[in-house]
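We begin with a single chain expressed as structure tokens, specifically the form predicted on its own.
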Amino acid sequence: MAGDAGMLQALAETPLSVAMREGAWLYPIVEIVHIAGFAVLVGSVVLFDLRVLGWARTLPVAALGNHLLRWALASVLLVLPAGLLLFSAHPVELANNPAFILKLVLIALAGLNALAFHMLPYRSVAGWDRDHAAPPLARCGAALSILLWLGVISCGRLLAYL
């Protein structure tokens, strides 16, 4: 653990980390990019999940998924580097923040849930692509996805308070 704390402290002392903390505009700009990226990511995921849960059944699930997945993946190109920059500003504090740790766990679970969804129920999407209810496993995965991403957002917001 001491090695990890040393690495985190070393990260906190890098010029970029110092600039993130001490610059008047860098941290807020990076935070805005992170939040905007998350809005696109979670918005895309939730819209798709709502379709799987039965909303707008006339929209083909596969076509909607292909469209929204591009937006979700593109948003990761904003969210991930911005999140790493935000972390670099306060690595020691964040590594010990329960909301941050829970946020990372929830992101990992959301990713595993998405992987399971694509490997299991989504393989049979042709049978429920339009005008049919998604199978129960797909609906459970969609509901879980929404809950996990709401948890991620909540933890991100709680970072300032814990």
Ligand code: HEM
Contents of the next structure:
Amino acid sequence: MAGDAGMLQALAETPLSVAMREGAWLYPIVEIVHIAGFAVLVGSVVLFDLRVLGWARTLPVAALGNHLLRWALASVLLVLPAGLLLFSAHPVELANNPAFILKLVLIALAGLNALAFHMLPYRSVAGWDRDHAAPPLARCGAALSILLWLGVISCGRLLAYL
Ligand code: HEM
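Could you switch over to the form predicted in complex with this ligand, since the one displayed so far is the form predicted on its own?
All chains and molecules follow, beginning with the one already shown.
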């Protein structure tokens, strides 16, 4: 859309966006923050998902979830601002990059999947906290979560090539 293109072009001309493109260190530093953040985010989510799928059944799911999901949420405070800053360096190109659009769609789906997990099967976690198989719906959500986050990482990496 013409209006959107104008807004993206205006963003590309802001001093911050120019600094992100032209500074020697700013872009790589922000990218490192982005990577450190999503390493914690995806790492903690996937380890939780593996527990739900049946690995390490002696570990209580609720306590593990309490610990890991707290860090997953905290890491979003690094990932999101850093991602927006990276985006601001090349907004026009990225908005037209299919990998970027797919990445945003997959992030939204991963978020919705996590929400559905908490609102549905996780409510009954007391019944399968230790030494029990998680219900099929919980296991499906965990498997889907791993696939979606792998998709987000793949799209993120592909941004540089498309
Ligand atoms: C939420 C979880 C996210 C994950 C797992 C993720 C993953 C990645 C990965 C794997 C890369 C490639 C890093 C590299 O090649 O060195 C990347 C880069 C990038 N991400 Fe994200 N990202 C996330 C969120 C976001 C968000 C919310 C935005 C923006 C709205 C964003 C924008 C970008 C941009 C612009 C790049 C730079 C690509 C480049 O320099 O080639 N990311 N991300």
